[in-house]
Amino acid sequence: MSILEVKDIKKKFENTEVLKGISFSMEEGQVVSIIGSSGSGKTTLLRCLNFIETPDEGIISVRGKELFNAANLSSDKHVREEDIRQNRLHFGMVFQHFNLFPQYTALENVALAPTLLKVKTEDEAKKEARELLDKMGLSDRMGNYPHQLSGGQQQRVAIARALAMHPDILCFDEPTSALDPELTGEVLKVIRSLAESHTTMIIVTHEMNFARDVSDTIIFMDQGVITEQGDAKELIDHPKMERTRQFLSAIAK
């Protein structure tokens, strides 16, 4: 059974058909790269899949149970929070920009979910966070606040964040976009690790090496379809459709 089935998904904002029909599914432990020119609609189907934004039409489902199903909605798209709040936990987001709370320590920040869902007691989320920020290389910086942390620092930490919710599936939405090239490898070695540990993940990037390297799949998406997945080495060495050779021709100038 697959871990994630995606069917169909479709999404416009007014006019703007933005996702023109996407599907696909993920097996557990695989790492799923998406990859598009800006505007391809990578970030809406991350957004799609972790409930922040509604499809307008299409299923999608995490180990066989049909979290949304577009046909069942009201005529007025809507979904109950409670049910947003549900399905969100079987995702973890980690955004471009890391999207930490100000006010709260590296330690507070990773442990502040679980508590306040009551996964877990605030000790037992607090012991969980310094476990998991020792594992992002962040045991000396548990106390800082995000504007003391660089960014490379800051986007560990929102992985951490996202690991404390044991997600079925951890996303990342361009997860080095924002850091200056010196501070992007340090990132990377952190979702190679997990890549290595058989952690499920779906990245949208646009560093093609790392996506060749550490992806099972790519997914290659172009005006809100999908034109071309497959094999990631194969895909990124020898892409069958000519849409995927200009835009990897193009990235890689």
The other form holds:
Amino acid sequence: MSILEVKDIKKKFENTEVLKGISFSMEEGQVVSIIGSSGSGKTTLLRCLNFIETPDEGIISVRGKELFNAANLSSDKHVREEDIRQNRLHFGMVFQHFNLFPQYTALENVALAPTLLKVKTEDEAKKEARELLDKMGLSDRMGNYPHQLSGGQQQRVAIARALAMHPDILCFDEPTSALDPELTGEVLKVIRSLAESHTTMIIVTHEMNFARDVSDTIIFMDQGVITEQGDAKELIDHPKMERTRQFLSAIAK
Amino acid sequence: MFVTVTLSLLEGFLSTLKLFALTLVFAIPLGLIICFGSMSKAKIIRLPVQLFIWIIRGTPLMLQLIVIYYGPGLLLGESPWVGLSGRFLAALVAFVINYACYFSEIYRGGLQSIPVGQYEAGQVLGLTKKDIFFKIILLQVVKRIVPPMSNEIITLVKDTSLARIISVYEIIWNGSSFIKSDGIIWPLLYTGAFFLLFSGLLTMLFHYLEKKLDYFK
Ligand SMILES: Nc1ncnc2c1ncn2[C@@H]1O[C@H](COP(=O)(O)OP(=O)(O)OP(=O)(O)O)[C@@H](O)[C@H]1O
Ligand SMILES: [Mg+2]
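Requested next: the structure of the form predicted in complex with the partner chain (the form predicted on its own having been shown above).
Below is the entire complex, every chain and molecule, led by the chain shown above.
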């Protein structure tokens, strides 16, 4: 059974249709990268999966369970809010701009959600947070506040924070785009090691070599539709569609 | 004479302090309610609240004191503000309304300055709305509003002297009464020392608060 199945997601903002029917599925332990030019709807798709945006149409299922179906959107706002909150627990999100909580240390940022949601006691949550930060290579930075960390360190804290909730699927929206070039390596290394330990991930990225290396599948999006998807190396090395070829050669320049 | 004057001014200053403290006690929470009203999605709430804020911030506090003190009497034929305590209450009502509106605008600025990414980061972790507000947003808002709030609160210290327009016996009233009774003006000037001392204390308190919140950016 697929861990994630997305069927015909559509999303409109005012009059512009940003997602025009997106369908794909992925298996547990797989890494899917989404590439495509600016404005093609990649961020919007991730935001729909994390229920920050509500799709106008479509179905999202995790492990065969239908989490969202636009056809039976409840009109009761309170029921809906609690449902949405529960649905979000299946997904994790790492933002382009990290969005760490400035008033908490690295350790507190990671332990906050498990503690508040009573998934764990505070001590257990802190213990796991230490282990996660350790894995991110941040053992000596746990007591630092976000403003005392480099962008690369902040992004690694953000990854640990998302992992602490043990999402089924971890999403990344251009995790290295806000970083100085010399800092992208340390973040990509961490994501690569997550891929090696079979963390299910969807990664929106402009780093083509990285996407080719770590992903099982690549999805190419253009103007709100999936133009081409397939095996990562195959798609990068031998794209079938003219549009994909154009995009890849433009990026290579 | 100095002792008599000091005692009289102290008595007036007590009334000043009472007006100051009670204004804060009521205006700080009321400001939050007005703030939520002014940011409401429902036009029917938002527009009247915004109109109200505009009126209060667009007219002198002195005028508002007069309207609140004399207005009900003119309309109802009988004033609800009787005696010294009635006048004090009228002054308090005017101050609370006025300052709540100023505070509400400071809160609004503070809330709107928090990047939407902070809310979204809380949402994707599955946190409840309540936790997002109280555990993530609130302290960041507090940090941002301490400087403008301290300005406003120090202005309030001095604004309390406006209450004498409706004969609330605060410190300036008491100080100037010596002009009539004893023909001396120095007690009035002496009141300045009380204001300086008190606003100095407040300034120190707010500096301390700002320092306390300096550990994050
Ligand atoms: N909240 C919104 N309101 C209106 N339009 C929006 C909103 N969010 C996104 N859009 C529009 O939707 C389109 C797709 O945006 P999106 O951010 O999903 O693209 P993207 O593929 O992530 O691009 P980039 O590579 O630049 O990040 C853009 O034209 C954008 O202007
Ligand atoms: Mg984007």
